[in-house]
Amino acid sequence: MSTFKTVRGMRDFLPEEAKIMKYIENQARQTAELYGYREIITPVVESYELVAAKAGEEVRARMYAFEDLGGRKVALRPEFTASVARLVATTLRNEPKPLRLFCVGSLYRYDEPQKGRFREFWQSNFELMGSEKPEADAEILLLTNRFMKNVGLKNFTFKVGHVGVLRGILSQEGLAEETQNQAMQRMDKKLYDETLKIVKESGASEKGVQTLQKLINLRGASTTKVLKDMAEAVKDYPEAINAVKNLGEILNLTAEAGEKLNVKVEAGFARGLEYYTGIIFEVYVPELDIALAGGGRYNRLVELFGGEPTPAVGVAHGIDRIMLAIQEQKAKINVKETPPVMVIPVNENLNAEALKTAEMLRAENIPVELEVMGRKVSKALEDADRRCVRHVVIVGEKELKEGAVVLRDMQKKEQRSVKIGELAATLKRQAS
């Protein structure tokens, strides 16, 4: 018989990893609560048109798309924002703004599997809908900063850019949106020569090409200097000037909030999704060359899906990538676990009594593992020892007659008789 393996690009998480994943997810939920984001749950399968609308050619080419049995073209969601925008354009259209929405779950892209990049991956997603103010963008940056700190990561950096700067130049140079998208796709992949070739061949002026070239080379950790150089580079492009100002306002607000964000501005930075209209950012740690989080402003997506004009900004945090970063940094995570108590019957006639004792303890919120292998007491104790179980309850005939059981402390190698009615309280005292 052939042995089955996971499908390429998919993976199993064993208990130890699942524990870290759940820890990160819980931190994301706590962050959502701290900032007033309400959780929604959207379907894994969406209509192809919806998720393809503004995904960008790279994502479109890598979607799990198929026809369902009803002949509809559908796809596994490659990201969350389209689903949230659909919801805001329809069911939530009359909700008071701003809307702060949070979701978490698995996403699917047919990427080439490599370190930190799989075909099934997990994200927590935060969207702030209804405000075009820089305070909203600053909130998304600050929220991400807090989340990264809370999961225990160190030395993470925000790479920040602004799509409005690049689009401002390309629009003024008369490039059609489709051509702009192609240029931005190349910039996202750092294929700058190809970008400039597309722009040149689409009829942009020499000045336009040179301005883009300048921006591509503009980057640094001194935000004031980079922003000043950007403003100088785009001085003949009014839309781009406004975008540089907008980026400056957002970064000033985050600095004034008292949180020291480690920011690196890159004027020629672009992201693969076509719906961005303003600030864009990604988060990195020195140990990995993949983004742990990414987001930005998108002001026209809800409208595209038939909703009211709704400015919006959001971020997605890669839960499995953050786990990888935690492992690389050997970060200490604080997962509170209550070790289980093991209940062992002395012989098979006492199985029902052992089960009854286990259920009584569980009703008191004490985790219990019941011996279900029919092992002798000595073997069962060896097993408990191997699995680092601290307390064992032995159910024996002699003790039962007195309404008691034997409680054994595996660390101290001590045991004593305890009345069944006092067992839960005794275990709770010893655990605290």
Ligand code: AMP
Second form
Amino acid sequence: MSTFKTVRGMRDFLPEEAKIMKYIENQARQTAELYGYREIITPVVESYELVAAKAGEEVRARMYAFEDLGGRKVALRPEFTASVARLVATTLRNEPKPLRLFCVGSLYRYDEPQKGRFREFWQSNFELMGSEKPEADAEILLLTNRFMKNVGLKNFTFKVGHVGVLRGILSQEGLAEETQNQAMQRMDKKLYDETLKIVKESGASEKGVQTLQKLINLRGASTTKVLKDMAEAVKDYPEAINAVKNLGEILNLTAEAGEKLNVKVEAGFARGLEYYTGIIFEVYVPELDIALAGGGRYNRLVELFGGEPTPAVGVAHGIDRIMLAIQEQKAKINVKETPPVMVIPVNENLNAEALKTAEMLRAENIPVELEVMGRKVSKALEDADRRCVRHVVIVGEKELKEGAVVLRDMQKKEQRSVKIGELAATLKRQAS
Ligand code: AMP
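Give me the form predicted together with the named molecule now, not the form predicted alone.
Below, the chain from earlier opens the complete complex, with every other chain and molecule after it.
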């Protein structure tokens, strides 16, 4: 027995799991269609500079980065947004806005493997480029809500915050962007004491520190109440006031769309990726304490990559974690599968005839598995039984002379001779 196994943090998906992953991916693709997002495919290998630019300390430190044989510093993509922003800054720069782009694929981060955290994982990713309006943010929330519903999840909640509120205060307090990033990283990890220490030591006023402290503790079930308290807490910081208003507008719009999103506003919520400038959010289910999706507004990334100033908002859904949530909630997934028909030659002289019959059925879109082990009919039938095959076609000399084959119904344990010309139609009738 070989001792080869998957590399730590990497997984094989066996057919049953692969089926769920593909089902989720297809639901994401349908969501993209419903909201007008066009699919693009970007490379797994990107330049290190690109993916490192605004990924944030946490992701940057965990990249699969290496030099390729041509001496280029490259990395396996740790997320999609940088690749999409690169495209919008270059090839797609003259495309009319808004641009709605969808992609799905694998990403790589050298995270510590644990439940729901892998080194290779899958995301479906939606980016809406070119609009700074709250309708755009609301669309990203609504499509995420619909996707989660369509994959069969229940009781999911949106944890929502706004980077503009926090950055508005830190900027007015004179903190450099780099220091702000450090503070936000700590907040993302809920290291609030460290956050306040950094802010204090960077010369923020006592009022600034207290405001931040207030925001960190501000959360609750009533969106209206939290928003009101936030507005009150930041009343001396004009940029932060605007950010609170923006958050209120977005959430109002989603409510007016008629979808009851389960939203929990947390004023002190921050996310690790540095490029966010506006609303940020994550999706959770009660059964798991890890986020199923994360997203937000990033208005400066395309410009940073040399493109036109392009306000943008997007979301990444973690397909692996959605699969975990589906399993935890025992959600029913609705995959239509046609069981294959098995074609068995009676002896090896009839292999070519069996193959021909199989191809004829496949040309009619009927899935077929051919007996390829050279087994006797009785053994092949046992195998068909074990694998719950419903119909078996037995290709025998006697019937062939009359232009026919034997069609056996494994459940009813009945068989009869069917003309080859009528076989496909007969099987289709029985399947419907
Ligand atoms: P992010 O790109 O960090 O905003 O993450 C977006 C989503 O991707 C998260 O909410 C997770 O669902 C998923 N995700 C991120 N990192 C991992 C990982 N190491 N393993 C599995 N899923 C992940």
